[in-house]
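So this first bit is one chain, no partners, the form predicted on its own, shown in structure tokens.
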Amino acid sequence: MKKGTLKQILLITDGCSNKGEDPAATAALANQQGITVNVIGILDDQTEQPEGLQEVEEIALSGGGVSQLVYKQVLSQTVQAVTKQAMTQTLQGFVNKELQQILGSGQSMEDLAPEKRGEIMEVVEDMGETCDLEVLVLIDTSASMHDKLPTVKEALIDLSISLNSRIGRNRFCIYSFPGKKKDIQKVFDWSPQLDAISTVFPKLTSGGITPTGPAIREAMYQFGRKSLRRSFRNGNEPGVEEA
């Protein structure tokens, strides 16, 4: 089975979108392009947000990804867990497609004997550590995110440490929305070098509305850009920002 490259958009938001197209429909389009859309919804302390919860689930479901709703105190652990869970889920999907070709349509991992299923899951876990991974973190910086951004920054540092511990090659970038002139704004360009990630945090400032659908669409277009290809070609050299 080919390892290939897993592509993820990790959306971190705290509420409902209020401008542009339906974000769930845009996430479905990204999924059709081979990009998994995972969503972490941040709750205010002791506050229920049923509308935000529903949107978070719908975006992840359409995007073939994982969704989690969390309070900001446990955001760091959740970012790492969602990224890894989405990788495993995506790889299981690949494995099931391979099995259908071997065993016939309608067959999946659940149809195998427990010991065979365990062996395959070991392979999936190994592939999760060794495959190439591209993660675009898409951060909601609308006005309501103001008091949550410090926790988001801590979570990004923890995520960079987690990705650096993997055997496979990683490429990582950060975009925020809404942008000043566009739907999204580049914060950190594609790079395998995540050690200096804290230097870009001054760019993460809050304000404005929440165009989640347009932001996902623009994020999808960032995969396959010249700076990403150059980043892979140059090995461990950081990606170079383009004008």
Given for the second form:
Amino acid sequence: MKKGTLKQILLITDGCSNKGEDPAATAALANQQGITVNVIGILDDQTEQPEGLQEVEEIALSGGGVSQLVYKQVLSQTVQAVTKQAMTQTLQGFVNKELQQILGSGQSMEDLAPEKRGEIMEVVEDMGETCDLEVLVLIDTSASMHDKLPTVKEALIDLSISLNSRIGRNRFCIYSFPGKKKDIQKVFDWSPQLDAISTVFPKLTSGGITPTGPAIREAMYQFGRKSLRRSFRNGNEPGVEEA
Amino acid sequence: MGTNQAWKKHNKEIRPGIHITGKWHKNSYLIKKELGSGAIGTVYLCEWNGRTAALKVSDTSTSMTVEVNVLKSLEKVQGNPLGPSLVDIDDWTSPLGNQYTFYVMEYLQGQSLASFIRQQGKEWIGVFMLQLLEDLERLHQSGWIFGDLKTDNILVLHSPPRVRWIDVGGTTKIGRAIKEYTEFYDRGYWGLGTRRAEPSYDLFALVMVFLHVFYPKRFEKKQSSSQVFLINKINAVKELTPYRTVLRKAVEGKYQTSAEMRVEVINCMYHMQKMSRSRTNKNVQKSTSLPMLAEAGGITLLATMYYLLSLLL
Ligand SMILES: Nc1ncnc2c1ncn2[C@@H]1O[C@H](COP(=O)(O)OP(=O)(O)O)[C@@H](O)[C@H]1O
Ligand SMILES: [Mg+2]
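Structure of the form predicted in complex with its partner chain (previous: the form predicted on its own):
To see the whole picture, the full complex is given below, headed by that same chain.
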């Protein structure tokens, strides 16, 4: 099986979009480009009703990704669990496609006996461990996120510890939205590590607009940038881009 | 994924008294009661052909498949079993039409490490450390790292007392990224290392297991140096005094293998025994001198009585 690069957008937000196109639609578009959209919705405290964050699930569903609502105390573990689960899910999707070619259409892993499934899961695990991964983190920095940003920062450093313990290579970048003039604002350019983010972490953008849809669209374009391809080509192995 | 455990789908569908029948192997398991649950799934006590066993089910079927792969590998390792033995793996279609993957394993009846040590005394600390290090050494030798080593995933079986692992969900091939971990036990969380599966990862978690025994409420990370913080925590536990240096070195990631750490734990125990023997020797000397003192006291008493008597007369 060819070694590929998985592309993910990780959207971290605490509320609903209120400007621009439907975020679920842009997430579907990203998914069509081979990018998975995962969403983490942060809840304020135990009493809060999660209904305002229903959008979270819809974005992830049409983005082919994973969603999760969490209280900020457990953010670190959730961020890495969501990212890894989405990787497995995507890879399983590939495997299912290959299976259909072998077994005929309509067949998926669930239709196989548990013993056979075990062998296939080993292949999925191998791929998850060795594939290259690009994660674009998209952080909602509207006013309500104020007291959550330090936790988000910690969770992202933690994510880079987890992913960099894999055999495959990683690239991360961070964007925040809404940006000053544009829909999104670059906070941290593509880099294999996130340890250095402490100093550059996003300042809050005041004002009540949350243009989630346009932000996802902009984020999607950041994967096509030349600098990224170049940085992979400079690595020890040629970066095979295969979605 | 759910936000908390109560949201798990299978919890609503599985109750004591129901039968879970496998789609492929057709075995039927009567659910007796819940044994416990964790981040991944729930484990039930069940009955099948008059035998009791433990049945684990999760909403994510791939996790069950991965755990069964690990259990199968561990069964091949020689010596004392490294995990519960595997009985069956199958799918179950619930009355509501949901499909779950479950597996059935040996039911391990035991007690938690903390309650055993509390009841039976601190001399078991060293014994369990050695048992755990022995198992870890064999596990590592066969190419695996336990990963999610924590008090919840360790049971003490009785007569003779022997620690056993349950939940191999975190067990990862050496050199890969740890599959599953719990923050308190994870050196990555403390900023003291990577999550790459290597022996020193498990040895760090082992220290945290023994800290958890003496800090039942655990404790949280501080902004300052975690290394100093954890070493202070170790030093504050009287019961761990004999093992201080070994535990400190494991926190610092100084051991490359569990065998290395095991040798030093044995040295600590030997040293401790020598110390306590020399202390009892002193006690023996003290107790031999006591009768003499008593005798001397007796003589004085007698003399005083004669004196008093002479006054009276
Ligand atoms: N084989 C077993 N025998 C007896 N009890 C078990 C067994 N396996 C698990 N348990 C109990 O169920 C609990 C949860 O199981 P575990 O496998 O740790 O789930 P999770 O992977 O979700 O953490 C354990 O903490 C333990 O109390
Ligand atoms: Mg567990």
